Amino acid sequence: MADFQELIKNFNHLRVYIRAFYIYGYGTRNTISQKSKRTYDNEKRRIASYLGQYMKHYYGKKGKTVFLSIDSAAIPQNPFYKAYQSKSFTDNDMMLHFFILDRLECKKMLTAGQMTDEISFAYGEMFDVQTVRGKLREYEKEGILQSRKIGKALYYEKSKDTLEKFFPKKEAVEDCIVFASESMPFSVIGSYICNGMHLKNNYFLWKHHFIAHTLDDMELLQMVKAIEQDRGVELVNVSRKTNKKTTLKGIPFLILVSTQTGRRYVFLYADKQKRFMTLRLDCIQNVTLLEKAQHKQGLQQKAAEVLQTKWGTSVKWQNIPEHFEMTIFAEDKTEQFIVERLKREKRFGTVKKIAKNTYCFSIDTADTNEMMNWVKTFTGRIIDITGKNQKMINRFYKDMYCMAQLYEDG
């Protein structure tokens, strides 16, 4: 246990293991091969210290498999928020935190040199003035402190931005804050506010609660900053199949969110590949903001054209739309709910009645394959499908034939 520490320096390490245990559920010492087996043991203990009540295991052919079992529809608060409270710190960090805030409570405003002297006189602890100045600057960046220049001296004081200032009538916004802490992007911020205001979720539960995606909020924040400031980014993309890491530079344009899985993607233009692509945020690491992308405006029109024909997240090398048509049967008098569903879910496609009890859905999309799972939900009503991507259409008919054979054999 001497080598094990509950706190971490690199949040990406924790992301990898939590995702392996929760989403994929394959947490054996042999299958998670990013690091050594000792690292696996340490990470498992660390996650157990945050999420022990949800950690389960079973013994199979590959040995002991550890996984996280969480009913996301039955929990009042996302348990993965605890991972954000795990950053490591030194003894000096801990002492300076309380020393600085206590001295500013008494003296209101101090320079770095004055703060160093105050700490020495009040607590008998000697710190280098550069160490104190560094901590003051860090807290200013975090919004805990604010600085003011008086003459040639730079003074620090506690920030005026407090929870009491923003929420003078706490009772009037309690439900709103609690709801936001579980439902909005960057909802971990809402959880910190709830902790500061001693609020608990006593009212809301979500049928579809995508709790794991909060682990990607740091990457999301960098992408949103880049989009807002028209800047490029450099990132590391990790392949889900091979675990291969690839460094990419590009210009992000949009964040896409799946309504079915809650999974988030960034739609960007890759400079080296000279094309648009979508990357999963949960596969991205180490996002770094670059300089302002001067050529972003020239790509806006092309980006809009690519997005216009996207059914899902797929972007092909050549953005050539594929025409697709599906003819279905629906009783005109008793099955209009089928037609209404088709109209509701058609996205940028069209729906026309072509004969009695017969309707045709048509669309020009970038990738027919993306919509085939949706097409199959109309199995039993499909009269015919045609389109440019004959390979996908042949696969559909082959799947239908195989399914029919299974039923006949049964």
Given for the second form:
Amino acid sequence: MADFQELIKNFNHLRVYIRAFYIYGYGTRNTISQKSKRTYDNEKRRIASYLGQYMKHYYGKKGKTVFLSIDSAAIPQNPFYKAYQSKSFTDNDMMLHFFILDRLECKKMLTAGQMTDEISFAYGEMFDVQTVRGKLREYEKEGILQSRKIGKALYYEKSKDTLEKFFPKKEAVEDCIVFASESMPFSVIGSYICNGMHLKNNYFLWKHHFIAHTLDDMELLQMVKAIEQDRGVELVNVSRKTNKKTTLKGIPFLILVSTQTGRRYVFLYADKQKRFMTLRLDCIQNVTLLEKAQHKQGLQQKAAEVLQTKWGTSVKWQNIPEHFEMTIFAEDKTEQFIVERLKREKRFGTVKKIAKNTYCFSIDTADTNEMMNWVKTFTGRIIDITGKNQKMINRFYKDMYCMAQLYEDG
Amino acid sequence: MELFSEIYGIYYDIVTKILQKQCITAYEINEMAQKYGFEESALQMIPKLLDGKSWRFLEKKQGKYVSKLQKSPSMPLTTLEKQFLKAVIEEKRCRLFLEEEEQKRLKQLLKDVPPLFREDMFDMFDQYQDGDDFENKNYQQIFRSIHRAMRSRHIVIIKYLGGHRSEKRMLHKGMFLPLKWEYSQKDDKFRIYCIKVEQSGKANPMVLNMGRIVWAKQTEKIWNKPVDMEKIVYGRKVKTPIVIKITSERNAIERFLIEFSTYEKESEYDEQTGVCTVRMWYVKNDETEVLIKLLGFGPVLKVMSPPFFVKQIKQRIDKQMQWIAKQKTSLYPYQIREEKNSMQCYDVFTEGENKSHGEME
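So the form predicted on its own is up there; where is the form predicted together with the partner chain?
First the chain shown before, then all remaining chains and molecules of the complex.
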């Protein structure tokens, strides 16, 4: 491992391995290694380097199993942000970063040619003017520099939007930024600001905090851009079961977030398949933006119609809602918390009191099947369930019987 | 605009810190790389910084290293950071931590910056519907006064509504030292970890729902005794893990591991039986939540231990079977008996039950 590098060029491998160690946590060198054992060893070593304090292992029948053990309620900051700080670079990248910013701090405004000369005079370092120009352009794109044309020459200057200008009183904003750096979409960007301001989390704890979401933020960023600009995307969808990669083109409309099951999806119209679908963000790779989707406007109404009756993420082009009713027992005097629970979890369903200690939840939804896990959380109180999808109702009873058998003898 | 870029990277950050020192020893450089870097950063960075060939920022003078830069290095905010900030100040929960004046100032600074995303691009379809009313003026006022007290360690008098067992909630009053906020996206609620200070001087840890607080007033009293946060916050985690066996039917293993990824857990997969065994630790207060979530999975998983937890599951299933038996109009249990032979889901659990697990380290 003489040429092992701690930093990486491509985030995708790391993303896959972190998920394997954190979410699944039971893979061995033989079962996880996607390309080769060497890749496994390198990725494991990197993850150990970034997240060593959370890495554990045990020896099972199949050999050594390495996993990440993290209680997301007990961490001050999402440890996976570290992975985002691991981008590799060249020696020139590193030197130009500091030399350019230093020169512009002293000279205020320079052309690419002047910058090349300045670097040479001030630090005795020779760079090709094209390399310097490339870096200046790149930094303009990132918003660190601004350019201004004077005559025929293009001058670059440092952006005036410094941390000091934005946050003259650190204490007035620090808790807002720390909170945003864990709770908002793209919260890793909040963590970059926290790093710049040396902010620490002193006042926050998190519950139901799905930290692995952050690993999909690059794909999410492309999706959000596409939604904002009404553009299409091309992406690679990786099947969890078969690992098969499928390239797909579509128009993203909405990001669906499950705050309970920890999954995020993109709801899009797939051009070739000519239907709406939801794809899990953690199964998506290599999202590229396409041209403006001229036909998006014409699909808006259908999209709204399809979304209207979905319980979770299952959507159907032919939106024929299935009626479903569940009758629940809750003592009027002592178990109002059950009624409250029904009300807060009913989504677009309705809850009515139909008799003493008896409440009815009813809904017309695109897919009864999606709702059945939630229905089973009321096990012990379900007086009756009825609905159009008899197959699902049968399955409920079958499940209950099966569970009774399962726990019959302890 | 790159989200994954070296300009946010840990190496650039460490070099910034080193160059901010102007003059530094090799020992101090090593110390900084160890402190702020990844585990192997020092090994990889130091030769590049000191070999005079790779990252040529430092000149050796009288045994020390002097920065070639003329100014202390700093980087302005990137467009990505500004766009994120714009989204932050437009977000109702984040705004709770900013006073009105500060919100106005930042809004003015960011007036030409588009937000990175809009709230309506996201549909949190299963978020609970009784979340806190973040835009209510009274809520905001109480929130900010509690937050100020949290920062200054002042004791606050709080009036709050009790739990909702019966149809009427009781109003309570007490003196509290607020310690930490807890936010749950699923509940869309803030809770406050605090200490209830009794008249007798006794102090008891408590968790209050921010949404149930109807009135709060900061007192002059400052709490200056030490507080064992670890014990208050994490001390309530169960010592014995819950042991669950999950089959691969209905994609249950993956669904389970993602859904419960927020908990500390250890998992082991048996390829022969296709069963995953998970040991999971939870906070005692969340027991009912864990229990009903597990019930939601149905027969694709089985809770093996601890016995008291298994007993609770059995009680709920027994009750459910009683409801089913009462249904005279139902097709069941007749049809269930018909289908009994086709149900294999529980066989796999018994097969793997006596197998030993590997040693955990």
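Numbering follows the first chain given and starts at 1. This is a predicted model, so every value here is computed, not measured. Heads up, when I say rigid core I mean the largest set of C-alphas that superpose within 1.5 Å between the two forms.
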*May I ask which of Ala355, Asn92, Leu307, Glu142 lies at the hinge separating the two rigid parts between the two forms?*
Leu307
*Superpose on C-alpha atoms and tell me the smaller rigid part's rotation against the larger one between the two forms, in °.*
10
*asked:* Could you state, for a rigid core superposition, the Cα shift of Ile363 between the two forms in Å?
replied: 2.4
_Rigid core superposed, I'd like the Cα shift of Thr334 between the two forms in Å._
5.0
